[in-house]
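One chain comes next, on its own, written out as structure tokens in the form predicted alone.
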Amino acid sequence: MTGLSTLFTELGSTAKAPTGLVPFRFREVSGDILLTNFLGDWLFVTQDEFRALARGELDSASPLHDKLASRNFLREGFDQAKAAERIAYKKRFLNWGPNLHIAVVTLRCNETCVYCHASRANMDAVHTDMTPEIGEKVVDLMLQSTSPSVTLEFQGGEPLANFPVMKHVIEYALARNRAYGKGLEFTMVSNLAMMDAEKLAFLVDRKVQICTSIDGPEHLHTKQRILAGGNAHREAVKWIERINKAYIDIGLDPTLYHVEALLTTTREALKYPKEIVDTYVGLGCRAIFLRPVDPFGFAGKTAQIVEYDRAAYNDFYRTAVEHILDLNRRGEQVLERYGSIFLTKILGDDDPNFLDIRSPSGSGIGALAYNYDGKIFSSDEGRMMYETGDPAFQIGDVFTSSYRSLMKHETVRALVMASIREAQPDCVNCTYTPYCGVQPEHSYRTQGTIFGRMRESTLCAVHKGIQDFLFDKLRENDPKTVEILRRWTTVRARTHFIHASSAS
């Protein structure tokens, strides 16, 4: 920001107050100045152009005037009705209600991970298994959501460790949904080491989307994920290949239907940005989510091993995504998920409704998490905090809570207020406010307040670093790169996984 500081010093007392501009925010990116307005329109200007704006010297016959007018930065000709339509479209998720319902069917897990967020229990801790009765109550509450479509996501622990209850809940949900007619989807997040042919056949038949964890190449994965008596990486790879083949066997397009995998970026992983990308591409994955390590669960206790400065993460991200862009230029269709989320909002008027990067966040009003014992939380992160001794985000239980009481819970209301960017002191003037989002549980876990201090937030550092990188690519305006980035915003719906039951 040295350039901007010098620029404002140069303005002096003779500068006129700028007029005719809509409110905008600005940030220096690689020497040029990025302007954004409240609609999410953006524009790069040179430092000389910005100096002219700041001095109130905008010439109505200048190219700069035309550029500003074309991107809705001038009051003259501003279409208020169209602006209202655009804002309503971007925020249409507020009309829905919780569409993601996370059911932790057990805390038991057969793997030990250095960054475990889920607070796993040993395999003999059967008291942490969800019962069929609690599973049915989860479904009953989920189907009361005002959202026209809902996703029931099975997590653990390792959800396959309590497979009979998972099966029961799926069958119960399919039967109950006949009375509601919602678009219904199932997903399962599993390490796959407890998969077998019978379970796979059921999951494929019931159209359950399967997601697993891959930390990168085998030496990194097995160092961080210990499978007693086995090799965690080889088991995951073996079942990824079998599941993908099962999709092909029933006639699904393998470029759209395949196992999704998630990365948790630890300190050790920072050494292998290109190797991690190549591992994912080799497994047939079309998307890589370069998520930094979270502070929840056991990861809070192992921070001295897995944590790192976020500047190091941003270097890792840039190296990995540059490699992904190179692969795209050579014809490989693969994207980075963080980039895709931000670019969808930067390059268009859509919002992918990713719950942790929207305003307000999805805590409570976009997602609910159900623990194995029936306790309900505003998010899975809130549930993780409960498992490590802090019940701050518990908003009810399946035995006594109504859907209405959950939505009106004082904690949910506080989370909504805390995650509206325009109400945050550190976000209100941020250039990236139109595209960004905060996760209040993360602020609470790391700073002791749901409102957070973004200038000290590791999550904010990640979001800013990624958006700096993306906007720098857009500033460079290389046609091939911009085409690739636009392609990352293309949505191909996986309609096969939707159970579109008609109410009866």
Given for the second form:
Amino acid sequence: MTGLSTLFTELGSTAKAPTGLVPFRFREVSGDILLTNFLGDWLFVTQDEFRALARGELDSASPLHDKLASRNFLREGFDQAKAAERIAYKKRFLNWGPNLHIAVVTLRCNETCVYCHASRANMDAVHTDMTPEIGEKVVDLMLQSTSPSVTLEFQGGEPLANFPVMKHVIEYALARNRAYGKGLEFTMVSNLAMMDAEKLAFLVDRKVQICTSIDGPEHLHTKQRILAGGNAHREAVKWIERINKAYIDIGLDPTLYHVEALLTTTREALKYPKEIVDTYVGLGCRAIFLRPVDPFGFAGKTAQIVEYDRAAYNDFYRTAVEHILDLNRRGEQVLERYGSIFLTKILGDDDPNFLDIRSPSGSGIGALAYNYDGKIFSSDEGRMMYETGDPAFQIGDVFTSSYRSLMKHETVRALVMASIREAQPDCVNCTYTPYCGVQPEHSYRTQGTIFGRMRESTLCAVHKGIQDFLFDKLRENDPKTVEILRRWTTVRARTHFIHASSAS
Amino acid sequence: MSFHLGEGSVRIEFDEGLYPKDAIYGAAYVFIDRCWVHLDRAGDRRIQVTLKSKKPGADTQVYAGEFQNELLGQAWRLRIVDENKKLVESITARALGGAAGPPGLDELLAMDIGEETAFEDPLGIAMSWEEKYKKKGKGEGAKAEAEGASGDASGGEKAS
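Follow the form predicted alone with the form predicted together with the partner chain, if you could.
Full assembly next; the chain just shown is listed first.
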């Protein structure tokens, strides 16, 4: 490779030290050099331009000087007050406290999945059901959050297996929130195989957003997700269609209101990038989240079946997203979620507050996970680790913990400090630091330390791979593609699902 | 840096000027699940680490290499944290402060206010001005005056 590896050796002894620049980081992307500064402004320069910069030969009358000035790379004319405002706006999530509260209402599940992160229990393990009393305590703690809006997410196991408690918790939360007046949302992550008309009517009536798992085409999905006595894919598809129709029946816009589906990319899935995208589009999904497999729960034990090299994942991602871009060019409105998160920060000068890709991460201060038995964790991944024998991320329980004791817990403090990107090896020099984030629980699970060694991290490889791809697209600067990518950063709020109750 | 392989163990020596002691502790801690770890002073500004494997037959040369890499990582991280201390503190304080919010009634009720602690006055709030800023010996008096001046400069409420 030419480029950066030889560039600095060519500078020669006559080079002057560059002056007048704000601190920036750089990375070669497809032959050009990407510069980013701490505000998240970015700029591509050619290798010749970069060489001139490195030699301290920036001509104040040159187009490069103007480019650098327009993107806040020069000290001269740098507006400090505006910069402080922008940073405060981007980091405003730090004022909010945990808005995502994950309640694992049971570990029981009727499906067996090859990559199960949740450490499911058999359907007769009723001792893993959350009790109504614990559910109430979860709500009481959740409503004490400093966040003005909160989302209660029901997970399992299969949450529909403990539907009576879920119902009770929803009714209790609605009643209790009258005193708090928070923007309150409910979501449920379900395989849908235990859904029936009565449950659906309740969920639609109480505005519970429904999210399910689709691994791709039927042959792939059913190979990875076994439903005893049934077909996991057909059940999910059947209910996706019925739920989407129920939304239309009550007058909601189907382009905005529909079942969300999540993918877990296994080794087998890497073979079918286009088929997976087409399956999602066929189901009416407007967003696909190409998530790699996590190392938690059963997936830690089945790694030899489901895991893969992240270079292979990056190839899969590029093929799938190129296909998504093609579909967009033909008028289909569909986006890739990872891309949209990063692009919102790259193009939109904003932060979508996605808890695993922000700095500091949302562990504890952005999300809490409540186990069926009342134990509280800094994240659902922390809870998953507890279920496989490691209690490192338990920060309390609903019986004895106060809300402030959870936020001030030493584990939460350590997780915050470990996930500030500007203070970690590798990240401190990484060009993508302004847009990136890590999940310290992932580093702990895979590397034994919450601080992580990023150049060995599979999560870092994924984040770098995706940002390399996106910046390469921005470097090519095809107007149609850039317009599509910009559209992915547009957020349409699903206000129907918000229970906006005013405090009495 | 030097290392010496023994039977089931490895001994490594470090220059304390090159590696901060905290980094050595940090790296040693990472090994305590696999090894019995012993730290000792080998000479002037030299620290000796002995790793003795808990499992028989372990490749202790690999342990030595891993320890050195871990030590480098720990040392570098300490340096970065040191350079960015203000930034880390400010983000952490903002993150935890924003999430925890102000103390509520429960926290006030949970405070330990008993007969022995109720009248503690560590900030000297209950003290009179004369008592708090009275002239002391030459050195102490100057210090007290300086403190009083800074108090006035920041609003002067103490004087009223």
